[in-house]
Every structure is written in C-alpha cells, then in structure tokens.
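Form predicted on its own, single chain, as structure tokens, below.
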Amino acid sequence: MTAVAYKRILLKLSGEALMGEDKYGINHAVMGRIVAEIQEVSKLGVEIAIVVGGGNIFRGMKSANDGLERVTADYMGMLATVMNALALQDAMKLVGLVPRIQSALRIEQVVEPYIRGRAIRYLKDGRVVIFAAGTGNPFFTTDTAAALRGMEMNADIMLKATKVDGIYTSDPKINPDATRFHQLSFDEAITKNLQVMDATALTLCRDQKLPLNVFSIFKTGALKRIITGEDEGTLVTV
C-alpha cells in the first residue's frame, strides 16, 4: 500500500466547489469527479471527514448586505449546507463509499446530530463523515466549522479545496505576476491578509498546531498528492 502521510484529515469543501463552472447549484460532473479523488484517498486508508460549505445555494453574508437580518441569513446558510451534504451523501453511495451526516444543527428526521465520540468511531470505522450546518452558531463561517471540527476530531491536517491551486502573493485571475507560496507561517497568512480563510479559522489552527494546505480541488489527483507527502498547493504551519 502507498505510504500516506496524514492518517486522518479533515478536507472542508466549500459549496462554490460543487457547482463548478455553473453560476449555482450542484453540477453532479463536478460533485463525481470530486467524489473520485476522495474515493482515492479512502482507499489508501485515510479516514476523512468532510466540512462541506453552502455558498453555491445561498450566501449568508452577501443576503444580509441586501437586507436579511444577518441571524436569519446565516440560518440559512447553514440549511444550504445540510442540502449539500446530503447530495454528496449520495454521490459517495453510488461508488461504494459509507458516509454519514452529523448536522450541528438538529434536523433528526434528515441527519443525526453532531456526537462527537459516534463522528471519531465512524472514522475508526473507515466511513467518510460529513459535517454540516458549520458550528451551529451564526456569525462564524464554514471555515471556522472546519478548524473546530478538525481539532475535535484529531486530524492531522486540514486541507481547505478552492478552485486556486495554493496561495499566491495577489490574486492570479487579476495579476499574472502573482506567485504561489509552496510553504507559509499561519503568523504571515494573517498579517499579510491573504484571504486564505477567516481569521478566527486561521487563528484556532495556529494556536492548536493545526497545519493547513490550501489546493485546487478541480487539479486531478491533487488531493492523493497531498496525502502522500508531495509539494501540491500551499502548506500553511506554525
């Protein structure tokens, strides 16, 4: 077996990933090919937990800029990712993987509740577990979520899936002068603001000796590079 480098990781995969090229929505193309590359990683005996974003249905901060109170908007918010986790759920079905749902909010009928003990026996377990409804609490991101989840969980990384294959110096779709940092402090990606993540997200991994690689979800067999030690994306430590 290929020797891996992370036993368990935590990948937070936000919504505009699963809707692709498409301007909303799930693209189920994207969502297979995404699927494939975690059904690789799986198969080399990574336990994998997943906190999956909601911004390809709807977008708590930008609603509340148009009116929504920011309460009700980051409510929202969360049910979108609850309707994303469930359409992955299926999607890893239908290739033989065993995912399972824990929502932070309580939706009993349609996904258990978030159980931290139950989530780390399913990953002993090699099912794939899929975090949604971000912490439950408004004003904190799905990045946030995914620093938390990763922590409690014990990952030994975080991988944060873009459609960007690392950090750059400035954004590459506006400068082509732009340079991609291979290896960061989590002290330089927040002084020097490079839009990695939230800053409370960047802060909790930093303070918990969390390390962080941001890469492109759509660059095909990134993701297993990753696990097996290779220089793919960007690399963000204490």
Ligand code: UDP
Given for the second form:
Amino acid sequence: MTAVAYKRILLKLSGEALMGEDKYGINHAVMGRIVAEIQEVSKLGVEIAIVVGGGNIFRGMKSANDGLERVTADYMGMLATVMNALALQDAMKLVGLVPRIQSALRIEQVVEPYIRGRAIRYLKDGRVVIFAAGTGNPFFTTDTAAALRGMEMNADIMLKATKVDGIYTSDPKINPDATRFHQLSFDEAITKNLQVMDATALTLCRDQKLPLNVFSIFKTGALKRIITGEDEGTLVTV
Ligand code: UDP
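Now that the form predicted on its own has been shown, please provide the structure of the form predicted in complex with uridine-5'-diphosphate (UDP).
Every chain and every other molecule in the complex is listed next, the one we just looked at coming first.
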C-alpha cells in the first residue's frame, strides 16, 4: 500500500470549485471529477472529512448589500452549503463511496446534526463525512468552519481546494510575474494579506498548529500527491 503523509484530512471545497466554469450553481461533470479525486485518496485508507462552501449559490455579504439583513443573508448562505452537501453526497454514492452529512444547523428531516463523536466514528469506519451549514453562526465563513472542524476532528492537515494551484505573491490572473510560494508561515500569510483565506480561519489554524495546504482541485492527481507527501500547491505551517 502507498505510504501516506496524512492519515486524516479536512478538505475544504468551496462553492466556486463545484461551479467549475459556470456562473452559478453546481456543474455535475466538475463534481464528478472532484469526487474521483476524493475517491483516489479514500482508496489509500485516508480518513476524509469535508467542509463545503456555498458561494456558488449564495454569498451572505454580497446579498446583505442588496437590502437583506446580514444575518438573514448569512443563514441563506449556510443553507446553500446544505444544498451543495446533498449534491456531493449523491455524487459520492454513485461511485461507491459512503458519505454522511452532518449539519451545524438542525434540519433533521434532511441531514443529521453535527455530533463530534459520531463524526469521528464515521471517519474511523471509512465513511466520508461532509460538514454542512458552516459553523452554524452568521458572520463566519466556511473556511473558518473548515479550520474549526479540522481541529475538532483532530485532522492531520487542512486542505483548501481552490481553482489556483497554491498561494501566489499576487493574483496570477492579473500579474503574469506572480510566483507561487511552496511553503509559507501563517504569520507571513496573515501579515502579507495574501488572500488565502480569512484571518479568523488562518489564526485558528496557526494557534492550534493545524497545517494548511492550498492546492488546485482541477489539477489531476494533486490531492493524492499531497497525501503522499509530495510538494504540491502551498503548504502553510507555524
Ligand atoms: N456562512 C455563515 N457562517 C458560516 C459559514 C458560512 O454565515 O459559518 C454564510 C456566509 O454568508 C457565506 C455563505 O454562508 O457567504 C457561503 O459560505 P462561503 O462564502 O464560505 O462559501 P465558499 O466561498 O467557500 O463557497
């Protein structure tokens, strides 16, 4: 069996990743590709917990500007993550993975509530746990939820799947001279304001010494390369 560098991971999948090149919603072909990448590492015996975002359907901050109360908009954003979790669950079942969704907001006819001990048991049993509804609180992001659940699950690393293959000195889409960091400290990421993820999430990871790897989910095999300890994307550590 291939040796793995991380036994238990927390994968953060943004809504944007699920959208692919579309402008809105879920692209099912893209979802299928992402699930295939996840299945590859599941076959290695890695325990996988996932936090899904909701930005492909609803983003609280933006809609708050359009006249909704911020808290209302944030709850709508959290509900959007539940929709993504449901779609992800079905895509996983199609390939034979056994997913379980747990939600930070109670909607028990649809998904079970977040219960830490049960989630850990699922992971040990080889199920893929999908955490929905972020932290369950407005004014937070699913990046912060990912840091939080990563810590609660005692994950070995948090993997942030994006469309870009790591953290760059500046936006590579705007600046062709931007270069990728192979490795970075949390303090550098925070003080250089590198737009990796919000400061709350970065600070949580730093304080609890949860390493973070930012990588592209669209680069075939990238997730597996990280798991087997190869240099892929950007690794952020204390
Ligand atoms: N959200 C929230 N609390 C949380 C997580 C998310 O209020 O703990 C809301 C917030 O409005 C956010 C939306 O849900 O804009 C979708 O989450 P996020 O923007 O993090 O999704 P992503 O960018 O990863 O797709």
